[in-house]
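To begin, one chain is listed below as structure tokens, in the form predicted alone.
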Amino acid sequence: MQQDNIFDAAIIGGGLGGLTLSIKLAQQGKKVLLLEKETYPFHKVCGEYISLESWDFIESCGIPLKDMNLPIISQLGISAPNGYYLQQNLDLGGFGISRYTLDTLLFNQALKVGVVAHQNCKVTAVQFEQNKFTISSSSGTFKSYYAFGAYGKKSNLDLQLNRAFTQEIKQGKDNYIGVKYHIKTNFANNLIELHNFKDGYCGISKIDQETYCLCYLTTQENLSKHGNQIKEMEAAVLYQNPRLKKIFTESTIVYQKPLVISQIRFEPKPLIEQHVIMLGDAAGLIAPLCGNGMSMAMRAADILSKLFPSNCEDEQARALFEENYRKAWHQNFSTRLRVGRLFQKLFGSTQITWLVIMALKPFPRLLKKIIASTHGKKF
């Protein structure tokens, strides 16, 4: 007989992976634990343009978009660093809303399905024994028969879990940062753009409030040559694409100080560490040319949910979970991780750039295929 004060699922990381997973497990009547460091609702570094594969999904969990009017999203545009533009419909599109919309409402829904959720919360340690993980956390100490982390792109349970890339420290064009303003201005509400500059790009699309999500993504060498000021190397390094330059001064800003995250690296991480299993970023930072980490994690969730062993106890049934979530994984994003990735290198060169976009122009159905790669399925 399960003990009542053992949870079956606890998820370390309240993001759209964590949040989804908790629901889709609660409906499922599992006993859930949520921790979460930060207190809802809160912005994220995220450009917030979703695959309209997670529509269904989203729904599922007790969401409805349908009723939110939301941007949809069917052509992209793409420029090299010196301007040069090409367009392309989306055959699947996707969709805008901001992540502080979205996370809030998925965190309240996983309250009413009964989720056992702590905010604010650190988690300090996890540890495997018996068949059960103990969670030493700021909130307190708890048991559960499987732990998941679904915390993001890096947290101190990676250094207590011996994670191996926290071993290595890189510098210089290894290491991004992330930058994200929310901005009023003239621009199609069925498009997303991703501008090229100087080691990075940049992504502006519609999202919910008549606002639209700026947010890109360069070295952090750029900008320490521009001594760690944001404004200094945006006029001088993304100013250099004209088409950049006409959307940050010709727009408002909504909030003047831009959220920034640093110390972004896309190497592989290996899915379970320790009998924890990974979704989302903690399973290996998406490139954002995959073609949507944030719809990745979401079925990163679906496909856990839908493994998720039936008797929590059975100590033989947690290795076949583990080998087919392994499995489902490669299966699912193996192609669009290794394509996205391949993009993530040449974009930002500022003659490469120009020379795919030039190549692929009159090409419009290699480029189509090229975008359906990076592109699931609805699920």
Ligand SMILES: Cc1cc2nc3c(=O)[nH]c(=O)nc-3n(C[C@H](O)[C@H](O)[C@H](O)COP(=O)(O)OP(=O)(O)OC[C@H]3O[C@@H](n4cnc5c(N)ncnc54)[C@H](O)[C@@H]3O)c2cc1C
Second form
Amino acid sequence: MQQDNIFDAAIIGGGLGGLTLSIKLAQQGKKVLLLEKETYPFHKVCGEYISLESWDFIESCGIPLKDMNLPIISQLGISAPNGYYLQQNLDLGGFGISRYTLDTLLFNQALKVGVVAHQNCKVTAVQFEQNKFTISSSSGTFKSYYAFGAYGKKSNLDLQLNRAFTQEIKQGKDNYIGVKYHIKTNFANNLIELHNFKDGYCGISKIDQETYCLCYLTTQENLSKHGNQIKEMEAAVLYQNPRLKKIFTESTIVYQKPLVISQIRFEPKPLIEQHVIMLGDAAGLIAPLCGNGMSMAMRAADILSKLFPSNCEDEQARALFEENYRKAWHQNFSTRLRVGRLFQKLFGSTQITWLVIMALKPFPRLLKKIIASTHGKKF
Ligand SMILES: Cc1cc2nc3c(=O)[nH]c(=O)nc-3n(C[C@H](O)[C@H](O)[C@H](O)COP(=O)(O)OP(=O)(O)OC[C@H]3O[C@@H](n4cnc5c(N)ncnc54)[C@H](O)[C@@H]3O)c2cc1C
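If the structure you just shared is the form predicted alone, then what does the corresponding form predicted together with the ligand look like?
All chains and molecules follow, beginning with the one already shown.
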């Protein structure tokens, strides 16, 4: 008999990976615990463009996207740091919705399907012993048969689990920062643009509430050179691209203070740590310019929910589950992450970015192929 006070699955982190995994497992009748350190609703640094590959999956979680009048994005524009521009149809395309809206809808849906959720609850340690996990948090201690790390690109838990990459103390160009604004502006509903500047790029596309998301990634070094002053760096570096200067100076910012995150890194990470199974950014962060980190987190949730053992007490099932997930994860994501890392490097350099865009302009099918290599099919 299964013990009443033990959860089948404890999910650490309530972003898109954790929320959708919790819903899918609860829909199967599993006893699910979700722990999130923030309190919904809250904003997140993210470009908020979601590849259409995950539209059906989000609807299957119980979110009626089709009734929400969301912008469908079918065109991509890319500019080099000097403003040189190319525009192209997107084969699959995407849609826009703020994380503030989507994460909150999913959280409410998780509660509806029976997930036991704690907000404002920071997990401080995860320990595996005798086929069970003990999870320590600011809301108390919990037990589960399986534990999932859906805690995003960086967390105190990486250190607690002693993950290999936490030992590498690198500075400078390998550390990135992300900055996000919501703006009101005059911009097409069906277009996403990616504007490059020295050591970074900035995306703009429509989301819900007649608002646009303006979000960029650059190096920590770039910010340091400008006295850690965001506005100063924007004026000195981003405005060198005339298209970005126009957007920044001719739009109304919805919340004046930008949302900023630091220490973003793109190196490979181990997929399973001390039997804690990682998904989303905790398993590996794809370069944001590929525009599909969110779909990858949700696709991993879909894969995990389909592989999840029917009997959580069966000790033999764990090894098979982990092995099958490893295989499926590499099949689905390894190539995307490699291509993403390559492009992340190319788009850092002013000259190379310009040359790449010039070279691609006459070959729209080649650009489509490159985009396709960082995306998956609908699921
Ligand atoms: C600048 C930038 C722009 C991007 N733009 C796009 C884009 O346009 N399209 C796209 O598809 N992807 C984009 N991405 C990537 C995308 O944001 C991520 O891939 C996606 O959010 C990953 O989801 P996740 O569930 O793994 O993590 P997250 O959504 O980050 O969720 C992790 C959650 O875990 C919680 N947490 C962390 N530690 C703990 C703890 N100890 N205890 C409890 N909770 C914890 C956090 O509060 C957070 O809510 C972008 C990324 C960046 C950096």
